[in-house]
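Only one chain comes next, encoded as structure tokens, the form predicted alone.
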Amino acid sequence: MMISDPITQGLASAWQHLDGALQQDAQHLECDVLIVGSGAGGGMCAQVLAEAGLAVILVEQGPLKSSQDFKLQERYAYPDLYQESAARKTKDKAIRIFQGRCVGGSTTVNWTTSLRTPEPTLQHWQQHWGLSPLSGAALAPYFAKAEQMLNIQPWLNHNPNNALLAKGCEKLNWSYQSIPRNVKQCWDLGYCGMGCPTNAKQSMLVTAIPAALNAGARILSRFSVERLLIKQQQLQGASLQALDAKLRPSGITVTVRARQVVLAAGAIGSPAVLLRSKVPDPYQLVGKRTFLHPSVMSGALFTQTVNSHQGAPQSVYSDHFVWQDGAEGECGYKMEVPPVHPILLATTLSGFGHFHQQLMARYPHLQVTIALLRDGFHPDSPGGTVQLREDGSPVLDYPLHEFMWRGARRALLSMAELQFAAGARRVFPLHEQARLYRSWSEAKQAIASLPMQALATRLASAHVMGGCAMGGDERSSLVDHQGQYRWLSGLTVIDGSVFPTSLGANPQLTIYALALRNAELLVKRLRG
């Protein structure tokens, strides 16, 4: 079958893109609106704005790769597409953090999950955050179009390791449903994680971002902000920094001067910038109430081949325990699996030496299943704070209380009873002090007994939310729910930041249908 490659044909065409790593001098631009950032959220405004007869200007901190340069190996992929090399960790080390940095931003590197953001987030939202305006009805629409623009469909031939997750739900009359995915013509490979080399994948890579070029926007890919230029709490454009081939800043500086700058590079990266700019803040509210969805992780060992690493990397899911004490209880956690490759595999295995090497030598037989843990909707979950480091990069400060220890240890032990549900013949949660367990029974007197302790549980995130919230009160949010930045004009947050809270959900599709609402007010907005 041809493939259909957009990138190429578009840059053969008349798209209009500066690489940083080309630049050779310093540049002066000008546009109405300026997006920093091109995942789900920069990604949807600009075709929305561009459409609209706005001169747009998408400036994006990685490469701009097409599906020519995917070649489904994670030794190429991870440094090419992901931040710090998806090696980025909390401050502590305690949590890994998997975020894309190329054009399509983390589109261009998850799993395709597209779940609509569940109606007790947006009911928490209402009530506890004058979110009003999002209720579900009033964001059906939105979603219902994400959904068409993007073939967002229940994928229902699951591979082995979404299968036993779905078996063990069964045996345990535990609900569980299938995931959408936002793909077209898929071939099943299971690579997504690495980019999608057949454009199955309908990532913001192949779908709004050449529709926006298409419209006459233009895209600057290597390119770093510096920081916002202000004047008279007046924002009127960016400074930014080219940066080399292995995203090196290069001292080359290109200035873009916008009657608007839409924020959305994303939960760290957004408040990575405010921090940077030292915009006005009474409330000290930036970077603050960043959440991740920690999620601990379980192994198996089957006697039939798994092989995890074949197939729609996530197509089951259980929210069995999400909201089972409502959603200001107890923290739930939801339950999916992730694909399990090689590199992947052995960087997040606990253990050493030859316990290690024997876990990776049964690696075809080896199911993985991941719980998320629902942060942010309970006093005592406050989530982290996103800092700057001497040189101006990011980090976030997530310390885990013991509410969310709490939450990590019930949902280790829901993963051992359903993977021992599924037929298992071992089972290991992901923990220093743990070893292969041989039953149900001796997996939960262990895990009962196991220390609940950063770096000794085993910690990972895909989903970093919030840092910009927003709400209906100025001194607990700082953006309304039009991502309206209260303290200075022209500046408009559109992303996963702006979250008061996680959302007990993957957040690909909320951030869409958010994107596609607050873009279309925008140009309303801009057009007087």
The other form holds:
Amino acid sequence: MMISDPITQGLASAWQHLDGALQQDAQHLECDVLIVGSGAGGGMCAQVLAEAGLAVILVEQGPLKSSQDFKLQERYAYPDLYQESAARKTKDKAIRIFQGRCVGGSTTVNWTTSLRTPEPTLQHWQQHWGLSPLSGAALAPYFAKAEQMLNIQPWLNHNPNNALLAKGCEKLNWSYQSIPRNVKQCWDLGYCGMGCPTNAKQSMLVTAIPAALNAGARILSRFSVERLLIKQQQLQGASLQALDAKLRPSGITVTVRARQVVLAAGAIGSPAVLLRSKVPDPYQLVGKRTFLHPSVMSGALFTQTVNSHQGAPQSVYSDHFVWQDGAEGECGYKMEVPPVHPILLATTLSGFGHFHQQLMARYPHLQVTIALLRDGFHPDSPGGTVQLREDGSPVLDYPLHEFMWRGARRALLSMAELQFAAGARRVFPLHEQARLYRSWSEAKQAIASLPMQALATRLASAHVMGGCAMGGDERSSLVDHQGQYRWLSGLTVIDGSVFPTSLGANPQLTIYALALRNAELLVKRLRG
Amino acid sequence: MADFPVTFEPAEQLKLKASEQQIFWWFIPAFLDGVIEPQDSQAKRALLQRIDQAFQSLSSATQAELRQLLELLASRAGWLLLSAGLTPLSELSLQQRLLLLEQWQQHYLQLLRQAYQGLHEIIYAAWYGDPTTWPAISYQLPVAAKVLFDDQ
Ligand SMILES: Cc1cc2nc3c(=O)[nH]c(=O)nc-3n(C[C@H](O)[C@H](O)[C@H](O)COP(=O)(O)OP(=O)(O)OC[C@H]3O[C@@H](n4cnc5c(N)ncnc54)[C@H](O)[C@@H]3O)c2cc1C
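Follow the form predicted alone with the form predicted together with its partner chain, if you could.
Now the full complex is given, and it begins with the chain already shown.
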């Protein structure tokens, strides 16, 4: 069956695309604005700038893939579309990090949950980070615009995995809501994490990026921005490495001269470019305060089949525990359910041998709930730090402190309680020392004494944020509310790295709205 | 670097060295206890090949780290440190290998938990990445997806 493929069609028309793996010689390019990274921030920004008539070059280190390349299999999707083949970890290996590395960035592989920034987060930013221009009212038009561009609407057809989350909440009288998703004519397959094979997901790959290319922007895929070119405190552009088919540098360099550089390489990639470029940073803030929503996970076995991998991955969430203790209080957590496919499950499930196989054999009956810990609001939750390895690649050092562990334990307790309330026969917290528990009281007792410890409690993140904090004070923030880098003119940061804290909600819509706003402001500055 | 003799027939075309392959060779039947028989060389060989593929798709930094771990396990001094015993891996019974994994899994030393989780991840990723393992866990691609790929 033919699915209309905007990428193939666009490439056959007038799109200007350079593929690093085909690049033979060094080259020199010029433009008004060079955008580094093509994810939520970079994609949106490219559309706004190109449609405003600016000459835009969009650079992406990953490959340009289209729906025809998405084969619904983890073994292809992870190496093709994810940073470090989906095996990226924090420095001590305690937290697994999922991020996209392909045209469209993480939006090509994300799970479509589209939520506005929670009001308490914006209030915290206004009160503690000098971000008074970013009120809910001021951002509302940008949220509305992004929602309209990406067809964001509540998804009401819950798969059994999500329905069990709702059921547990109902039984316990905990609040829960339906999730709006950025999809159009969705087939409800459940393979969003492997790239949408029907182009239903309104990711940057099929929306903003084609719009930008139609408006004349150029795209360079499989090119990695090594460093910014700075001469006498003036930003001149950037130097790029062409990457081969295996995404390793081929030795060919391309330089791009630009009036303005927009950094949109994501919350680990953007600080990495700044660190490699040795940009001025008088208060040593680059890469600091990087947040993850570190997530603890709980498995549950039900008598009925759940088939957690089928259908819209996330369509119900519970914010019951996110703000319970106030924004600055104990670590709150948001509860959702992830889509569970074999590699993801097998590698995340603790245990081995017979035990592991027996759980895997009950795969259709397995339900998994996750709790995303809201990091960065409390002084005892400073997040992590992006550092460079010897080869220049970034690694995130994210030590977990007592404050986060307390949140993790409470979250594991809540999830077990919820799953039993929804009718689970067994609950299994993903922890190296946990067992299958038969009742809420048994689980409660056990979880109370499980050691909360790196590489014992299993943790994962698909929400990397911060590292180039925005704010009103130069001692604590690198960019202002427009994303302008304080210490270098001609540099703007537009992606998830500008958040001064985590969000307490899935980040994509916040990034879209901020990108729309700050790209518009950038157009004004460039014209002014 | 490896101190222990290679006691199985390594595959030459793989990127992993013989001494590195050997670590997987002896741990595969423990991680997949009940699925792969310790004597089933063919199954172990096939999985080793997929582990090698998975290894190649890792970033250079992760490859280097994993290599370091495998080298450590393949060296006498490293093995002594990590296993608290002198018997080489190849001479441990399946029961002993399972016990060792359990010790690593829950060890107070972070390095050993890292080693355990590192092996865990790559072995299971390689195993469940193969569609022939899916029937055993009743996983299948959506029927609706068939039409997407059929007439390409
Ligand atoms: C599996 C998964 C599921 C998710 N589910 C959801 C969800 O349901 N809802 C939600 O709101 N959010 C979700 N997210 C998170 C969301 O997608 C991200 O927060 C968002 O896309 C981040 O936008 P960004 O622009 O900061 O970075 P990204 O979208 O990650 O884009 C950054 C891009 O920059 C590229 N890059 C990095 N360095 C360089 C360089 N040096 N040179 C060139 N290019 C470079 C990267 O390859 C990448 O493509 C999910 C993420 C993942 C991975």
